[in-house]
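As a starting point, one isolated chain is supplied in structure tokens, in the form predicted alone.
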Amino acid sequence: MLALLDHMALFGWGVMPECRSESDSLRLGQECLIVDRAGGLQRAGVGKGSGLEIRDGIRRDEVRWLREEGDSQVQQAYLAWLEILRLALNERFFLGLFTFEGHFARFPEGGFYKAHLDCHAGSSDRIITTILYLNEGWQPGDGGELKLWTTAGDYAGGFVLIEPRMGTLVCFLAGDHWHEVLPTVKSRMSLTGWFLRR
């Protein structure tokens, strides 16, 4: 988590490869293709509240939102985790991060996120993106890989690629940095999140 922490000091961003364990990555992988094969995962949209509408030119992914506590003992180590996770960052940068919020996500194949901030319209709550990947023996070639711009606010500058390797997480400042989920070859999970200030 330092190195995570260390990253994010210099840049707003960072991975943590293998922030899971494998068997722990595998579960919350297989608890999201359980909600999905039960339809409980709803397509995303774009906006909020009353303005949130399903734009397919935009992104074509669909979500579960998690319950504060978790719904299985896998999904309540991790939140368990992101808490200690919150108070690092709160005690490095003094953001006031105050709860979490996420979702199981799944782009099928075709699916894909164009560029985007995680910041609504006239709202400044989502402070920090975090990612956790779920899918097991991603190859080169399967897609579905985050771009992530690395300077804050430039949507034309220098990016890099972050494979989605199960087991991999990725957090960066929420407003700050452009990102999109480039096209799937194969179905892509994650489970997403943001932690939230008043």
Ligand code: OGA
The other form holds:
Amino acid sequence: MLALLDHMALFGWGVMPECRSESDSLRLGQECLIVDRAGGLQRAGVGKGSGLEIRDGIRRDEVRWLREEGDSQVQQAYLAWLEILRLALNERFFLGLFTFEGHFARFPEGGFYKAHLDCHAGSSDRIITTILYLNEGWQPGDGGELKLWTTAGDYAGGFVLIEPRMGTLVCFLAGDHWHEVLPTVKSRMSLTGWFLRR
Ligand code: OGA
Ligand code: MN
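Switch over from the form predicted alone to the form predicted in complex with ligand OGA, please.
Expanding to the full complex; the earlier chain stays at the top.
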């Protein structure tokens, strides 16, 4: 976690491979699939509250929000780890993060999410984005890389491509870094969430 925090301090984003054990990541991926098969995923929208819309041209993922206390032991273990991360972020960067909200997300084959910031217009409650990838055996050619622009506020300059490998966590300042999910060739799963400030 220290390497992640150090990278965040320098660049505003960071990647942590093997954030969860293989068995925990596998289990979380299975839970996402179970929810999906039970019809528990819903098309994600763009915007917030009454402005929320399904926009096929912008994003194609389906999501299911987690309950705050978690629905299983692996979820609870990950939420407990995120709580340690939240406290560490507050201690180091004085962010005043007070809670986490997260959801399972699944992009179907041919899914994508066009370049965007994670802050809703007119609000700044989402401060840090965290994404944990749950794709067993992901390989180049499966698509769905995260394209993350590395300069705050800029979406013309440099970027990194992050492979959505099982157990990899990516973390960045939600309102600073433009990002995009490149088209998926295979179905792609994650557990994505945000630390919020009041
Ligand atoms: C999001 C998002 C990126 C990813 O859900 O807001 O940008 O890599 N997800 O899943
Ligand atoms: Mn996003």
